[in-house]
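Next up: just one chain, as structure tokens, the form predicted on its own.
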Amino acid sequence: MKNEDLSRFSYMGIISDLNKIAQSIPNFLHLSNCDPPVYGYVLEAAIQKQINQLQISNFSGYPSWNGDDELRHALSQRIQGISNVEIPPNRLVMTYGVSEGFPLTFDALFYKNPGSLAIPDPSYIPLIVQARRFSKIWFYDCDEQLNWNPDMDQLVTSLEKHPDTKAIVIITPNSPTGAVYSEKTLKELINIAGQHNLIIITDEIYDSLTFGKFVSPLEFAYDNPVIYLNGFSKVYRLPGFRLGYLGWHDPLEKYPEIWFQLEHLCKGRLGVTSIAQEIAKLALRESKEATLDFTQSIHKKQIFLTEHLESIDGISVVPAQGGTYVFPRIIYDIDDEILAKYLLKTHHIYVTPGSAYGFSPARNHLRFVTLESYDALLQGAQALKKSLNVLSK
């Protein structure tokens, strides 16, 4: 895929235009925002309390170059917890969010080795603006009609189109579709990996903000190496800090260079902020209750705008299994562009356009973020059915 096909995914191309109309609209509805602290979703009150409490000024020096010891021992038995797959806190590398994992990860597979990487279509905004900068990319769909689960048949034949092919992303739960892969699918998926050699990449940002079973690729990689990303912006409400984590899988020493390159990038830039790391370190210790509660009251709003929404003509939606989106599809024939931006400029709703999520299973979409309150919630749905009531005609 060339670059310049590429750029109405960079935040120059489609959500830059809708910024721009948002700029002159003093209260418009944010209902594509990410950021949980903003509608009042943060840790709970007693690891709040414990926040307050730090004595910032001692934690001014440098940090440790892959991260705090105690913090990464605890992330290799929370990614144990979880995936039943051992990654050591020698192979866990602190990071500036997933968003600094992706570079990191194509610097280090591909800087020496060209070739090419499969993103899921929809995918994650930066991850397709960052691979673009260290390799060529191409798409495997997600297919709708299977719930946003991958299209197998179409990847295996656009693998044999792309031999150069190195490596392959895995979003679960995915953003934007809110799609949580079964153990099925990820054994496919795996097995598909493995008969052509790649590596796996698996973001797993929502691990537990799920509304059911949870599966991470992990558990099913055996010896094929996997590269994983994860972070605390999400499930532990924290974007603000940039904290993320990288860990190294290849537990039959395929591909050493590939660890020695990560670890020789993040020597290179001297570690993540400390007082980020011990805070980080408190959210781990938040309550199961208080994850969950959070867990369910995203699900409701899921739920309760994904009604609304198929209440409309012109709309179709495959209820999301986990993530804090809702991504529904415009049966009409409208550009879903022209929706997004007729919804902010005479509703002033601001929802992203799936076009911005990837090219051909994407278009025709929107994605709701289900952080804001129900009536906010309600009043999207409805400035969505009069658009298409004005545009379809």
Ligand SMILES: Cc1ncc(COP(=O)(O)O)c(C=O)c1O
The other form holds:
Amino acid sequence: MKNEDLSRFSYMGIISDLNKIAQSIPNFLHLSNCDPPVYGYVLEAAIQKQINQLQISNFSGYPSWNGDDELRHALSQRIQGISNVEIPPNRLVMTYGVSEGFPLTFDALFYKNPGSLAIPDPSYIPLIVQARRFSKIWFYDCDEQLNWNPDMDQLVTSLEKHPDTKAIVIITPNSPTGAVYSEKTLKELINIAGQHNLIIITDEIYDSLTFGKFVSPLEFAYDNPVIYLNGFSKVYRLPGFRLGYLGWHDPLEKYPEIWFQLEHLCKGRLGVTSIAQEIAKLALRESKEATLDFTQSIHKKQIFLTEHLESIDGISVVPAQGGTYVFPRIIYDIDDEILAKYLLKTHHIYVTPGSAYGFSPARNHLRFVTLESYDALLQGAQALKKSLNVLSK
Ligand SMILES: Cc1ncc(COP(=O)(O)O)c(C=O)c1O
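With the form predicted on its own done, generate the form predicted together with this ligand in the same format.
Below: every chain and molecule of the assembly, starting with the one above.
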């Protein structure tokens, strides 16, 4: 697979076609927008109040290149609380979201050491966009029959075909499938990574947005090097502040040059916005109950939408275990791109076709985001039912 052929998984390909249609439809219903505050999901009132009391002019100086000390200490503790693994504050850097964590990671990994990167199919689009800039990439299949867990046999076979693979990306809870990997799955994945000397890149942006148990890949990484990516956009509902963090775990110090290069890249961009970091410190103090309320609200909407979608002839759904997505399969022989365009043009419902996220496992799926109201989600499901009735004839 040539990297040029991957442009369809970008904002130039399928998404751009859909957006062009959307431009001519005022007030279409966006059921694929993953921006919590737009739908009223914000931090609890007490924390919002403290944020509003911050004296913004106190934060006009340059931040430090790696981020606020107190914040990195708090994040180090948060990571330890979730994974039982210590990433010390001096191995953490603040980033402009996980979205900046991606290019920093791939630049540091591949600048001296060209090779390939294994990413899940389906994958998160900005991950594909950024990875293509720095390395060759190939997809490993996540299998719907296995609740969207990775197909380990296919992964091993593909690794043999790509002996220059340097790193593997794991996303749990996963976007767009909503899968949350079990301890067993993670142990298998990490074992395979270890056998092939791969650096693990783990994107855990939805960590506590999980409807059962969340297990961090970091917990079972042991001596395997890990680049840990997380941020404030989802669990803390602050995407507008563009704040994330990147951690480096390499207990045997196998690759000191990677951390050195990461530091170098972060120094070269002089740190991330100070006020956002101050806000993040407050966000970390949100009560567990408030964060749980948010997760439960999303979970209820996912159950609601899943039930409505499953009742439609021609649709099947593997229930999501986390994240903000429902990823139904179109059983009928109808192309997902055609269906998404039809839904938008005819019913003014915007959902993303699975083909935008990867090659085969994602094809013939639609990605719904479950942040909208129950009414809106119902409207989406009803429109899908009507569309299938027409297009399946
Ligand atoms: C898997 C995944 N990683 C990263 C991001 C974006 O993270 P950030 O807002 O921190 O840049 C998203 C946003 O939807 C996502 O789904």
